[in-house]
Amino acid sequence: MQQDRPAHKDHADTDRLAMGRDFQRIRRFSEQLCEPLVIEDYGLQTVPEASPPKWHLAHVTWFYETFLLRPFLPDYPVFHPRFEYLFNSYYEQTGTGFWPRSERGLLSRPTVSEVYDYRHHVDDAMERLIATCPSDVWPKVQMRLGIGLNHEQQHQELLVTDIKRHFAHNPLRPAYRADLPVAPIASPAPLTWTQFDAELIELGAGPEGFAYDNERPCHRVFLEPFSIADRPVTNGEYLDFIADGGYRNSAFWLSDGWATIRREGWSCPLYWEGQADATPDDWRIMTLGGMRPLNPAEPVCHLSYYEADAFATWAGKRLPTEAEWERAASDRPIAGNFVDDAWLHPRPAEKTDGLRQLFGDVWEWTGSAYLPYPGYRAPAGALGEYNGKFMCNQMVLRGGSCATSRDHARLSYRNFFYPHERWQFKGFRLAETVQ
């Protein structure tokens, strides 16, 4: 007579066999995005910032090899011994070290084929792991393997966002594909507001589900009363801005933010083409599909933390707090323009009234710096360096863009760059502290 299986054996075999379904998918789709690359662009690297298409997907092979696969698969052959140098990307505590970010495209070797047959050899091993791993490690596996999944997603993104940086340095703006759909030409929607009150709220991720370690722990932070646009802003609104003398008026701009576009001769947005005092019709964008007429109703993207900020001065008002942001989006449904949809590039508002675009279309700069939770420690071990050694100097973004994974985004995430960082999805709304 067959007895009954325990209760957490069914749940931990249903767990095993979806976490090797979402395996299998999201490494398959790392691939898909590179489909329409040809092999000359898969070596790119023409800013130090954008790795090329290669050493993406051989990275995110190598952490699945290195935290996963060499700890926990027996007799698991490693498929090249210098690939832990070679793909490693800023991991000390390995004790390989890694080659510089700035020279990634500097490698002809290994080839695209072998990276792929790196990827196949990878693969296979990872199933067998999901399938064979004694039950009384699988817990600590699963904890890996959901940064691995997370952290290949967080790469799929930069894939997107590094191709458009590649293709845009060159003078023939080439589409990565040339069949993405266009927004038809139209002006912004309405600026509206929505107003919240004083309240003590829950910052950060529960315990429960896949969060990042920068996202814990849940605290309580007080909210004085404030007033959040229930749109990102414009590239009309933004238009507004650069013929007012944006760009030249150093009034509103932090010292470190106008030394930056004096030094680097920013006069709008990267990725816009056009003269300060050129009108809207006159302006082009460089888009994955492509060089495109500027379009009013878009949000704009790609602005750094400086460019934000004076936009909002300019406008006399302010960057939410991260923690605005998060009590703003706590009721929304996580729902938007993200990466699945197939835009690759920011849409028009809809023409309803409430909160709109907290989630995909382009992330938010928000006014916190990056800094960690009350009660955070970092991970012991090299893992531990993945979030907490970048709590310094850099910004924190929220909801995510037209090239993050749907799946991927959730309202606790944290993501962060350098004030001076462009080459993301990056846009902003406006916030205003209520007297």
Second form
Protein chains: 4
Amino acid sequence: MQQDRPAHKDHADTDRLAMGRDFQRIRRFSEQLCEPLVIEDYGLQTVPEASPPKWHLAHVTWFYETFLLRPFLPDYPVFHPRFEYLFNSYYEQTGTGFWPRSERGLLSRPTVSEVYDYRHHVDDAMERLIATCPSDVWPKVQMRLGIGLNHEQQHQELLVTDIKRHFAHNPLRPAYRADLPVAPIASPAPLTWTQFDAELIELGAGPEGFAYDNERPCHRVFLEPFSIADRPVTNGEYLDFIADGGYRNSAFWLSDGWATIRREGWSCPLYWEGQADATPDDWRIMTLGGMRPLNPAEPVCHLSYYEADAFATWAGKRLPTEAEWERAASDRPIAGNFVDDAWLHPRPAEKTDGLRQLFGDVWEWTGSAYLPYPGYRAPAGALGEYNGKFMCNQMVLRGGSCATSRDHARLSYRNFFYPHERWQFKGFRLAETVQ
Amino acid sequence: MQQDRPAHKDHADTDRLAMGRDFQRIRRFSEQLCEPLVIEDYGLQTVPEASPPKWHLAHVTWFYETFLLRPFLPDYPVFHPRFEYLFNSYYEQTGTGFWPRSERGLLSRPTVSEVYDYRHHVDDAMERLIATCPSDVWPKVQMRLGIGLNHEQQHQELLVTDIKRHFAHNPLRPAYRADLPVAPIASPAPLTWTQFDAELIELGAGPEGFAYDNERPCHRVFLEPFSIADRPVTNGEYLDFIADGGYRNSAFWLSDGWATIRREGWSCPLYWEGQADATPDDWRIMTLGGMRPLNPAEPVCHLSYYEADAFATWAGKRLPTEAEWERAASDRPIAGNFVDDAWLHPRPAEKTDGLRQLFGDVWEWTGSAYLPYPGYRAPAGALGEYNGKFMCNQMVLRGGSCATSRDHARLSYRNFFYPHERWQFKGFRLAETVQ
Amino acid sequence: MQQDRPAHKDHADTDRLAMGRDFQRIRRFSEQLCEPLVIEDYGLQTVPEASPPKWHLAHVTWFYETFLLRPFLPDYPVFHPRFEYLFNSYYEQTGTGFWPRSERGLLSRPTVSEVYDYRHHVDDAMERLIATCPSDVWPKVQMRLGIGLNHEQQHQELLVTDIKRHFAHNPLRPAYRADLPVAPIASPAPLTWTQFDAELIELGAGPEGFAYDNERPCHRVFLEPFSIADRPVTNGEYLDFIADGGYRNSAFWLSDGWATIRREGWSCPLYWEGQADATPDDWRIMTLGGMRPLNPAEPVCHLSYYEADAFATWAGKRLPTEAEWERAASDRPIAGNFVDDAWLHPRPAEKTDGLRQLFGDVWEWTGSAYLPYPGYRAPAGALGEYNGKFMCNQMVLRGGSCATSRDHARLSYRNFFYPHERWQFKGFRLAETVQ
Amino acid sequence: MQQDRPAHKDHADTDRLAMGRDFQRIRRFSEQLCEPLVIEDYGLQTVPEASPPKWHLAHVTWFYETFLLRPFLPDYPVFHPRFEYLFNSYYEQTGTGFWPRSERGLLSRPTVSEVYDYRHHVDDAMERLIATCPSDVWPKVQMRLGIGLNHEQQHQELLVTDIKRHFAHNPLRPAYRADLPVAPIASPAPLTWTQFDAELIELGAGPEGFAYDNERPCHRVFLEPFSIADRPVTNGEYLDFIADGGYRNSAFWLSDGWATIRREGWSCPLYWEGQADATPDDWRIMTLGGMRPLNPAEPVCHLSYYEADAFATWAGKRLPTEAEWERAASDRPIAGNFVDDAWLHPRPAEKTDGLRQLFGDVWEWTGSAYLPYPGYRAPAGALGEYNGKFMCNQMVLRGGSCATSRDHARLSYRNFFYPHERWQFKGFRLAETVQ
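Compare with the form predicted alone: the form predicted together with a further copy of the same chain:
Okay, now the whole complex, with that chain kicking things off.
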């Protein structure tokens, strides 16, 4: 019995060391992502839903300060009394209120330099907390730190997608990085299908390991037989939809989708530039490397749920449910084109057989609404607002994108966005019911 | 073999006779519902989502003209060439366009009298079609007529709910009918629960009998064990939620719900009049019989999905899924307080044991998003727009209300509305996962 | 000296008799204007600025009840306690508040019949007041009655223009009266000019006779020499402006005007139907007699200040100031095409020489902002809100229109509207500075 | 005769030298105004009407490039081909279009450093143009350069007022300059009046010297006798208006003003912070030096026309017309608290007798709409858009402010803003008609 305790202690220390290393690595990566920016870029907010880089850098820092340092680090000196108001995102239960989301770009102060000071102040304190917090407190710290690190990784993805959004708004179309690799123009790999039989599956994350609350509890779901496409829909296939009058024929569209494309004047995915009657060679797209010719072999990206659904209707197929997607992906490795690979753009599918590109490249819209799993209960307090309060009016996306960190992706991961939102790296794959 | 043909013929004739009688009965009922109106009432549209009575009377008539008389009755003389534009609701594929929904109240012409003429013109032609259409055409006519009659019954419910909406907007608070019965003020029956084990059920309508396309195909769904409340939540229980600061505490609310109640300034269900700090006796509600004191024993009614969900969160419960609701209701008779009973208001639950009020009284919000069943395919053509194109952003309601026709209610019936909409007779019942 | 008093008494009685006759005549005329309407028409409000006929009938009645019967007729029984809330237009100082202007069309009750009952109730009481009020009260009653009758005449003009607005919104384009006379299609009379020398004039109404407060005090204004066109600009001349790209060339437009025509998509005056590249013969216009071919000889009508100003800029001229207009009109008879003539549409100018059509046909936009005359002071109390509080952001129009009563027109009359408003019978005449 | 030419040449050279010095001085001053900024401040646009400092620096530079260098300097190399699109403000007739005004803050590129490069590129070219342009071209260059320098001075004032607007939006309330002088708290000087007799005056700029087109032609205006206050209304006097319920009583307000303060929730001038029921000592105001206590002796500032008019109504007075203001100011020196004095805030009136503070401190709202003077004609081409197209819906302000350059102020200067706009240094002085 006695030996257990040192062993346990060792294990806890290893956890601390590992988490401390993760903390340093993830914190550093946020700043690395900002290295290509000039100071003027840090404050930009061109649309309400995409925040300024400076805000992301400060907000993820506020998270540690609020949920870890204030409650758990004795004598922690708060960096600035107003930052809890300026850099809270939406947590109502912290009681401090928050600066309006749509006005995050209207603050020149604190300066970029002051925000970096804030980060380093919190970094130092966090390392102290990880090293010194009593072992009875550590499990709670560990749990919250896990959320905090995943949270920062989510904001790293937003950093990338928001910078793309802001730069695309500028008529000069500046490049975020001029040195990104580019895939050769090619035609898409042929579309093949994998079939699954009727089956009672388990959906969601089991009790071990890190997962967000919304991935739990694991529960049983019955699937009728279905087929799923082996790779996402490509730009080339999507061009066929456009050429066939896809954006002009209401028969393909959900009612809210049709209203949206008419109100917004959409006739192609976000970041495409061309005319409805352009030939494929005429289309150009804005990327993080600047303007490029459209590559038909790449997964189509930056489209709304409405566009994904309309394409599927046009093609006589449908989107997979999240349960079908998770079943199909359940025996695949979590491999693919992630932010770690630094392409920052989806890549063409390899010309091999079988299910691929489930992870990385593009988030895949599913046909499932974002709702609680049976038995879900949001945690108490402000952290309970992290996921639960958004379980209405949004659709689930699965798999991760070229802007996601590889170690952030999970089989059970549920991303969610409103059906009209397009600025993330979002694509889709087709499915159909086997009857 | 020979006997078959006359028998078949007889059977078809009986169908025709029966449907002819249904047609007359249902057509007559629309006009009966309008008898308490004065001419000025027929044109009212106080909110974009609630149409004028005159428009409902004409639109249901347009449906027969468009989908039955024009295609199937030779030499049918169209009543007025512009009515297909004025009284189409949302069918894009008819190719005629339609007068904007939000402007239906801006047309004084055609007059009420002309709309009744239109109805009678179409009635005469429909009776001719039912009596005379060739037997090879009859199955298609029969199928579309089934939709047309269900469609008119849906608009009868809307007639009732829209009239209530329009009259409640008038500061004089006029009564639609001063002679309606009123339940005595009482306290609610105690809340009891029925439990269901884990089970693989069949959800949706089978191949026989009339059902909308969205109720099919019948398919298998696995249910984890759950409990469901034996009756809907009452006004009295909802008053406790209000008194406990329900509308002031963000912790109970979905994010979109919290934004909605703050933007709209809601602090109680629609049609309640009182103050946040009123005692129960001070609350009054607008009904189709005019203003009345609030009855704590009645099912709470006219609330949004957000309010139903917030109450459930406050109560530590949740809403049932539509599969759970259908399982619970599957062995119950379709009995309850329908429009046929002419209360036009939900009634208190009887003080008996066991599951009750599943049908009639109030539509019940479920926790299920309105999405296609696996294998669903919308029919081709404009009639395919009836249900399928709304499968996004809306939530399912089940069971029917005091404004629904008894013979319109079905176990598999899927009603759907946006989560913020309140003007239907909508309530909810609680459920919970058994763990 | 003694004889004076009976004489004075006689004079007062004559006043009472005359005003009583005016009261009856003017009240009757409001109802005559509504005779062509069906009940459904009375409640229409197709745009926020144009009220339903029923509202006009009730509001002018409320004016007498509020400002005459309640204060001056002992024991006057108010017709309905909520009507002061429902039918007040904008008088904040009555303390009762008012039903929102944009929602006047959302009230089916009181019914048309009840509104007529209200009118007759107030008519009876007014006749009693006129006949019986003590002679020391009479001057105040007489003054307010003068305002009340002019007020009702203004609303008679609005009745006509609002009915036109509402009927033009209906795609059936119903005629208000099918029996109106129509001028033959013709070409415009040639445009000639009258010149005035520099002069110090007196502007505004003198102390005698009825005038609104905003026409006083009479004061001195110095005019530099100017020329003014002998008749308003015609449809034919306006067609030349359109054909010359008038609506496509920003150089002609005020900044707010250019923004307005682009936001609203205007490419012709209100009620014109045709294409920008139509030949003159292709244009049709909506009138109170239904759709008609455009008559080039008629004064152009239903345009905004922005369009009048843009035409003048295009033509190298300008609009007259209100002082110039009043100087030019000061020795002309108040004669022209008024509502009394029952054309209800502007008529072509006679082919004679000299200044004409100053009164009637179309209100004429001037280049003067609606501001107080030097020494103006609004009366105390709610009646002081009649004119004074609108003295900002509006432009002055002069002369009266084919929808104005002849005995309502005055040389000093100042009408005023926002520069973007078009639904009145508004045209303009050109002027220029002589240098 | 011959001697004339050298003399003439000398004179022209002197002009060139003087204008060259003015050019250098004014260009330098724009950059001096930006010295207290950090890079993050340069891109801010917190409200659509207030532009980012970076935009101002580039736009005034674009003006010289567009109207002087491109047409008149042979072989001038345009700095960047897209800058004419990015930095045009509103000139439609240049044919290049312009980046939307409300999105000027959404451009991180060009960077601040690139904008300074642009300035210096243009400065160099302008000095070359001034030195070398042929004498037959010089008069045109001289005229446009006069406009360009006045234009830059206007934007210098906007730089100051826009920076104040942006900084006040930040909840940290940063100071633009912490070293500004502050007047001691004091009570206002007594209000005295100066009377003027009826008189025919000449209004506007004569043919000599620089003036904008809208100040011409000089013309005759007759003034009825009037009195005008010797100094502007003070904070202390305005506090009395607030304390007397000024913002709660509709009787004081123009209709559009009442609607504005209710829609916007205004209960005090812009930049005041306090409660409606605060004591004078509780009020604080945001200044370019940061937050300060309110000084009752200072001219009230940053209010709308509606508030100025409401105060005047409450006080039983009115605003002066621009003709009255110009008459009153016509024999006063152009002296006062200008931007050159570097207070950047209005100062209390000196406790002396007689008319004062007509120039500097605060722009003074007049009761005159901004309209063309008789005989006004906008110049041809894009420069004709400078003033003329704004002659609708705006009100005239006179005199200049603490953010105006001393050598930019003129007796005949007509500033103009929409009645609801408050972010300039605007106050007012009272007047009344003598009867």
